[in-house]
Amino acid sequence: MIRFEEIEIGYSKPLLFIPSLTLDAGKVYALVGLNGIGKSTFLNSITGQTSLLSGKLFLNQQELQKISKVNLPKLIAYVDSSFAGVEYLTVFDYLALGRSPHTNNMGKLNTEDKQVIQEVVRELNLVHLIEKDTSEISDGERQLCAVARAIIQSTPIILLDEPTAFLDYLNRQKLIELLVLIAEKQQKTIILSSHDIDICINNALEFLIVSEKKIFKTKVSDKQVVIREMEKDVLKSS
């Protein structure tokens, strides 16, 4: 669960005020709106990568200014944009990168973090891929291994920054079906930013709509309700 209570996000001056709201473990929300208007924005706030410039945020019950830097990877999992892979660095060894907040110092793996990658690779069809260099798979087979890594890293929240923008119609459809099957089997709350507009429809998401420099949480059943509330936002711009 993540909560907000009069909430200020932004650099040098406001960017979004976010009076209340709650997002609930076992959903999945769809974060959309205009590019620039703050959506990435938001989701580095709620991971502490942007300081709160007012108000006060909850992950499950805990105040993010007060949880160590320790403790953070235990509680959430991001995912960028994009992933441009590493030389050298196999799909595997990237993939075991997830479990590092539950494993010693060494960052040797045990049988249960083991299981917890091969589980989330037949998920996700990456078997094919496990031995392979991530500098040398194509950008749609990183962005997989990149959520893969997320959901390997076992936490109770779980951010995506695009998930699907590299991927193919089903492939982006097998995503958000396995990430709702998750959320809901698991109890976690996933926020994923995304400009596709109908597929999050059609998985019945949850809405998170940026426009005016505010957030509201919202069904939507009818995609001109999303574009209607990004054109306030074209408006003010010309």
Given for the second form:
Amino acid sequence: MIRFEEIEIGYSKPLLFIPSLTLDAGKVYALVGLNGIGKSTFLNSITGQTSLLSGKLFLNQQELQKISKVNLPKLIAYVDSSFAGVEYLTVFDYLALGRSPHTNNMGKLNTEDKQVIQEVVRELNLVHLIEKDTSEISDGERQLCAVARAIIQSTPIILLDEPTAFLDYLNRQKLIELLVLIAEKQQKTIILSSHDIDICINNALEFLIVSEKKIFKTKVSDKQVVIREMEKDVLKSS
Amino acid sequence: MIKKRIPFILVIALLLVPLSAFIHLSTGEIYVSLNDFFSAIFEFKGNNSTNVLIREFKIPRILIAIVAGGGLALSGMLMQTLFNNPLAGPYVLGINSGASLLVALSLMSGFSFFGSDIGIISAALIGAFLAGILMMAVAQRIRSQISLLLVGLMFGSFTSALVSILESLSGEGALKAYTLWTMGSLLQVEFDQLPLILFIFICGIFLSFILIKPLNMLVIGERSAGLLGLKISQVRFLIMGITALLAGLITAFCGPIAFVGLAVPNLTRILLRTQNHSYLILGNLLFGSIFLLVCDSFIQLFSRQIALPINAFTSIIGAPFVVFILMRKLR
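Please could you give me the other form, the form predicted in complex with its partner chain, since above is the form predicted on its own?
Zooming out: every chain and molecule, the one shown earlier first.
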């Protein structure tokens, strides 16, 4: 669960205002808005990389500012829009990095860590990739691995920055379905930013629309409504 | 299968170290048998000339080849992981240049303290560390891998220009001392200095092993590692410290040695095919030692005809290899 209380985010001057908003566990939220409107800044403020100008942010009842740098990765997992792969880094070693907030100073995996990795690998059908080089698998497979790493991190909150950007239609649909399933089954709060409104509507995701320097939560089944909201920014500036 | 392949290669490398040390022993101007070698260690007699020769020349030279090869390879690996750049290394990023500049300054300053061993070592360490901090600041602003190398190159040219000015201003004695130092040689270390060198070397290795987890996390980039809880500024400072310590120490005693720190970490990664730093650290130490022992053996072999500086020899082998990596990675 994530709770926002009268928050202003931005750098020198405020970029976004979030009045009062609660995002529940067990749901996937689609963060939409035009380019450069502050979607990434919003995600960065939840990971603590962009500090809040005012207001309070709670992650599972804990105030963000009071959570230590060591404990934050136990609460939030973050997935970048693309992972290019690293030569000689095997999929297994990459997935195992997801356990690093939980392992000791030497980073050695214990039986519990190995069990978590094995379960996620089986659930996401990655068994055949495990020994492969992350630079030699396809874009879709790599994106799936990045999501797998976030799940392996075992956090109540997962943020994904345009996770479907490099995927074809079929893989997009599969990824969203998977996220919905995981959110429900493991009671996680998942936010993904996306430009693909159709697929978010098809999967009945709740929307977080960024428009006119504000973020608001809404349930929509009509694409035009979302687009009309987003267009307010364009109309205003023109 | 993968899990058995890497230890197998490492064990072979471990066996190759004494073998290349033996080759090194037998390529010298004066033939030394294994028997002579062991008697010099266990039954040392001050009036036996073979014993003295082995103790004063052979042992320091072999040990310093191992320390310099392993140490430069290790510090190269640390920098490549830190900057996420397979072309980084203590030489190309100006760590050696920083050390050289301060050594030149201290040798030519005229104060006798700065001409002493401790003086040169501390000057080299401080120079290496300052250069490291400078490169880290630059890397914060520059994202492109190639641009960072160009900055390192410019820094190298700039310091060597400063050194030339210093040379033209300094006296004959200091000039000679500095020129000899820059030639780069494994010959200048004396038996009594070995404990200090080995101590610093082992500290560097120990600290690297403590950093295995952060190093493995840095493989996926600073940002992702930070989101996994890596304390990035602390780790950066530690890695730079170890690099400066190792590269500075080796530069102080052997002069600048090029390409070992750049070529060996890449070779190690290609051979082991892993990004797991517990293997990479061991691999770099072993392959680095073997590489420099073999290079120095060649130098000994031709020493009657020409006195090859070690720096020239490592460049002859290292430079084409780096071009090979460039063509492979950057196309």
